[in-house]
Amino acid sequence: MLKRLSGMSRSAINRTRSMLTGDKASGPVVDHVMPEPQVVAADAHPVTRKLIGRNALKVLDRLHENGHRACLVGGGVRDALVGLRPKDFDVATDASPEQVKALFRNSRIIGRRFRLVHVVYGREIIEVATFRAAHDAGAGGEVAASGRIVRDNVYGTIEEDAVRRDFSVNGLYWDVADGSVVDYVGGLDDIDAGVFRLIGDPLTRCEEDPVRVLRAVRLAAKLGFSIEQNTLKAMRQVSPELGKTAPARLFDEVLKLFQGGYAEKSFDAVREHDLLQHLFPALHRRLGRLDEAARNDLESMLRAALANTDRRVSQRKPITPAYLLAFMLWPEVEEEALRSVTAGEPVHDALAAAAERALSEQIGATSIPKRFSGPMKEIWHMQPRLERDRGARAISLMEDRRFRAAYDFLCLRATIDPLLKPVAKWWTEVQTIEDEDARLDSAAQRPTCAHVWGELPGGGKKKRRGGSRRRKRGPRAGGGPVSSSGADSSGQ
């Protein structure tokens, strides 16, 4: 794929790879002589300044102009080499965090476990890390008894930094000084072969950070790469440790898995490697206990939601985690709420209780910030109203800020529930009616499926408690207040 202008021979590459993937007993990689790099000149590879973000170039250029070595590293280099447009721009340098901060007034040093610098340009943050050495190469590194890295602040050279990165295809550097790509770990050959391979002993590297298991699955799905066998074996051995990983870190990985434009492929990969139980335990249990037909129906609905997210990403339309997360948890929420409604509990109360229980369990696996859990609840609470409200109450729903997302949610549910198809069809058609009176006429005669939520057969109503006095009430979203802050046209 690339014209290698200098560096190692094939036999030298193989010797280096053997060294980097040796047994734990062989000692830290840095005890060995550092390999000579493969260097690909600027005119022999596709990584160019045009592909690198303007703000990342500002950081790289200023570091270089002030006498520091500065390289783009990781996903930005990898994606450019495989023909994708890079989105992530991480910088590695021989400057210390304090030296970097002194060069950029718009920067701050962050982290304790891993100190680095964030250079802030409006909403964009360029992450700058100092070259690291092995964790046991000096003060500033600490590894727990489990093998997990506790602190990672031992600074070193670019050669040492390369061999302590996670995957070989992420251990490639684009040097701003001359535009060359530098490879110490065989990453160029693994890109040619389409293989994800951990650098060093695979089991040790997975134990250092079990989240690397998810990262491998995500990136292999994104790029269509296979996972090298020893790496795959280590991943399977360490994957139970994901259950002990901080829920906030797993939530970040969920966002990367399902919001990068390849959500459907990522879902397949997560299922293939038996990792769904660590991310969405309730959904994992449900898929395991359903019969084949019911499982296929649920998977079809989930795939439709995942494909919709991928489509919006490809069209550069806004997306929110709330929409997809609401789908992942909805089967449990719906089942429990329907059970409570059948037992006589009001729809709004049943949904509220079911939502809280589902979210409580999910937060034990992956945290969900309130800015997402709130909209999820609103989408869920609108489902009964979309199914059964008539007249002005139905039309008022179209002004709710969550209407578009809730409507899309209903349409996807209708793909596996025949009872919902006439309702979804009506909502699609009524949005095209511009005359207000005509809308109201249509809403007065609209199809409903109130029986889904426990209404009595034949349209009968359950008796009102506390006498016959009628109290004036405003519109309710499944029993709750309806916001009038404007419709959300994003669909997510």
The other form holds:
Amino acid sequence: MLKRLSGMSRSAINRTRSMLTGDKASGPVVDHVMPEPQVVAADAHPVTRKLIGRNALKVLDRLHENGHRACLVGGGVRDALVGLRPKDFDVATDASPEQVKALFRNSRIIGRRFRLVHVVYGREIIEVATFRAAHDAGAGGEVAASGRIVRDNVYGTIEEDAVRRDFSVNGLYWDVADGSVVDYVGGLDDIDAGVFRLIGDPLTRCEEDPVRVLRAVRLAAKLGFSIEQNTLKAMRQVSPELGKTAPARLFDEVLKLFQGGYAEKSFDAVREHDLLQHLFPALHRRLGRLDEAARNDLESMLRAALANTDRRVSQRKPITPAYLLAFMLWPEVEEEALRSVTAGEPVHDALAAAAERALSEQIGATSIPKRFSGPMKEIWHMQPRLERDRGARAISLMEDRRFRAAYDFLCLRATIDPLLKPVAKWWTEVQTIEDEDARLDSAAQRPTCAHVWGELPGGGKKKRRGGSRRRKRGPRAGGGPVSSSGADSSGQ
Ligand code: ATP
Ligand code: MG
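Okay, that is the form predicted alone; can I get the form predicted together with adenosine-5'-triphosphate (ATP) now?
All chains and molecules follow, beginning with the one already shown.
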């Protein structure tokens, strides 16, 4: 899938080997020395105007026409170089935020930690950043006692801008003036070798911003790159600091990890690097508690949900974080709710209390905006109803605005829970029945999982199939069923 600079003959590259890359094994050693760049002419690399979005080009061209240096930088250049279609475009320039703002009516200055200009074209935002120097506390820079950067607004040259970026492959510039790619940090070599490497001293760079640990894991997984040894060592050392990162920032990273089209790979990488505890602490604890078979079951359900999300992203179908977050938290919610139900609490109350508890723990790790936690609760509350409602009550669930998502959720649960399989299968089938009476007939005799949550109060029978409210096969690994059918339709 990845075409590593295949179109680029190495001899065509003007190899003014960067001083930074002297000793690959120990990583770049020079922190603030500005090396000669490698400059690769437009006809010797695969980044073309065609690959760059129309709006990004408009911004780059206008800055250039007004006498400023303007470059595409970061993920856009990196992705184009490895043969992926870039998904968003970041621009770096020597114009100040005020100068940029003056050139674009459709723009606004944002941010405190980084002052940036957003140039807005409908739903697309082109982010324009002024070249910045390293963060040495001068005017505009601020470093906390922990080594963390809290403010970073010291403007500088393009060379200085390059070395304060995180990874070498993210520090490449495509210059709109002549279409060349400019490399101050050995990024081209690392792209060529498929290596992810922090620029400068890895430990310092990780301590400055522990979120770089997550960025490395996510981007290396996306690109299929390996992480360079010293970078990896620093990441391991600094990852406990992630626990102190602002929950809102971690939530942003969670979205990037699981909604960027590489969710399954990202999840594997997060597990491999033992980072799940910082993102979903309850899920991490549960996975650690389960025996191997139950753990495999739960992981396979989660991965099915993630693969489903990846499929939707690749098909450009809409996705919502609520669906995935609901999955990550469901095992805890379900277990606790079942415990309360067994102790005699009504299902709705038990679920509501379990949901509140799970959400309040989670927002200590990653915030969850209300616009997502609301739908998550709705999806959860529909699970027992989908499992046990009969007759007209069941049919009316299909009118619920969360039905699609809740049904898909049930289907994924059924992939690992045999007891839910017939239930999910019925829901899949009943949606294909057009005749209303036939639907009602079917709903009157539908298979249910009443033995899990108990029958509906007033729903007639108090008797529980199987003689017990709890399912007999012991605590559930993750949740329920389904299938075959619906797992891909997803009402996210
Ligand atoms: P993608 O957009 O594909 O997730 P990206 O590398 O473009 O990846 P962005 O968050 O869009 O990620 O950041 C754009 C660029 O800004 C990065 O490529 C990098 O050069 C720089 N950057 C982003 N976050 C950091 C950080 N925490 N520390 C240093 N540089 C960063
Ligand atoms: Mg980007």
